[in-house]
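We begin with a single chain expressed as structure tokens, specifically the form predicted alone.
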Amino acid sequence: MNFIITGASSGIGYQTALAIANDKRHTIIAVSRNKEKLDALSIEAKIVNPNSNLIPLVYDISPDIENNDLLVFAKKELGNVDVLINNAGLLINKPFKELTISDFESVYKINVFGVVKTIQSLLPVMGNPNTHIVNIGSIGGVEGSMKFKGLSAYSSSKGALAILTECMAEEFKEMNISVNYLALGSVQTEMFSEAFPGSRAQVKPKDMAKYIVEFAINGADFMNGKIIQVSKSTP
């Protein structure tokens, strides 16, 4: 299968990406802003995984970059995307009566215009036979879910995501494309503690990771616009 990842330089894109490069019957192209850390992911990758298949490109998916670098490198290296999985996010945790109108910006690009940019960069090479959008999300995103202090911006973002998803699944039906979206709890990652300072989650990315992956493959089988909650605790 052929797959595209955002986010991938750290936490759990770093180890989903690895986690995917190990088999090597698939194709990944790694994205991420942070030339450096896509090297040692590469590096890795081979380290784990000789036969390995991980392509990784400097991008930046916010909407401020207008080009089409992405479809024009993913035509070239894979020709078509099974699976693309928008994991690159952006976290400020600010009391609300601080947070500025830029940060509220500053997350949505990310967060939500970055995976419009995306998956609208990314329509004409999907689809073909039946293509899988994973958005991963967070449990804060989901109505009715527990919510914390510092992470209006965020959890807002991820709400705005969710209910994103729904609407182009709709929208991809007849496109063979499915839209599915995890809503993750709490994961050891330095997002993790820069949202909840010494607090220790339960979870590994490497973990996390080995449950996306094997979503990401089966899960379009079973469901579509679907918002999964993927939560042992919060936090």
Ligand SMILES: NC(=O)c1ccc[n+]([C@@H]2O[C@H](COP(=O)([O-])OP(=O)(O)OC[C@H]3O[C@@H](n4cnc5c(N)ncnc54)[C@H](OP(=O)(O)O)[C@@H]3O)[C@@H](O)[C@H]2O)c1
Contents of the next structure:
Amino acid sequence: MNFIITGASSGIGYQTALAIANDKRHTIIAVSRNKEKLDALSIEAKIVNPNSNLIPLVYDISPDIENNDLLVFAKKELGNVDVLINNAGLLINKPFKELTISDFESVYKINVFGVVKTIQSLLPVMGNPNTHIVNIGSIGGVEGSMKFKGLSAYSSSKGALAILTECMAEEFKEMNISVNYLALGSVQTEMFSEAFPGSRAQVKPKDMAKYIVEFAINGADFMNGKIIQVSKSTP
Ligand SMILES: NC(=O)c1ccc[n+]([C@@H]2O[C@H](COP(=O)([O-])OP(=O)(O)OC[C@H]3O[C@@H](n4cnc5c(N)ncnc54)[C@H](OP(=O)(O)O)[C@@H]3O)[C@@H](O)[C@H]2O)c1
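Please supply the corresponding structure for the form predicted together with the named molecule (the preceding block corresponds to the form predicted alone).
Complete assembly follows, chain above in first position.
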């Protein structure tokens, strides 16, 4: 299968890219803004599996950067995309009264508009039977879940992404594209440390990656437009 994952330079995205590359039947474009970290990922992928097909791409998903590099690269390297994992994310931890509109814009630009930009860019190379878009959301973006101080911008952006997932699933039905949302609980990464300084998450990125890969490959057989909670930590 042909995969694209954003946010592959660290945390959950890094381990997910590595897990996909571990199967030589798959080809994966691993996206982030950081060339050095992507190079490290490519090297590790080859060590784990010398036959791996992991192709790094330095690319910014922010809508501030206007170009069609992602589509051109995907066409050239993959031809068609079977699975897109929108994993890149940004978290700002600040009390609501200190959050500026610019903070909200920064977070929404990556967590919502960046996903919109990525999907719109790649639609021309999607549409094989069972194409799957997996949006990596947060348990904090689910209505009725426990909320945490300082995460208004982040959690509300993930809430917007959840509804967007349901809307896109409806619109893409005729195009053979399923869209689902994984509402992750806490995973031990840099972002988790930013959100909860001094705390330890119950799940390691490598373990969460296994779940995401399995879901990305098989989830579209059973689900479309679904918000799935993947959390041990919060109700
Ligand atoms: N860790 C948790 O507890 C947790 C819980 C719920 C949901 N999540 C979600 O899981 C996803 C991964 O989070 P993580 O914890 O693994 O975070 P992380 O370690 O901070 O990784 C974030 C990734 O996003 C990428 N990114 C940020 N801005 C980007 C941009 N403009 N263009 C391209 N890539 C960009 C970063 O790459 P560069 O900086 O190299 O570009 C990095 O690879 C996020 O969507 C997050 O919201 C995490």
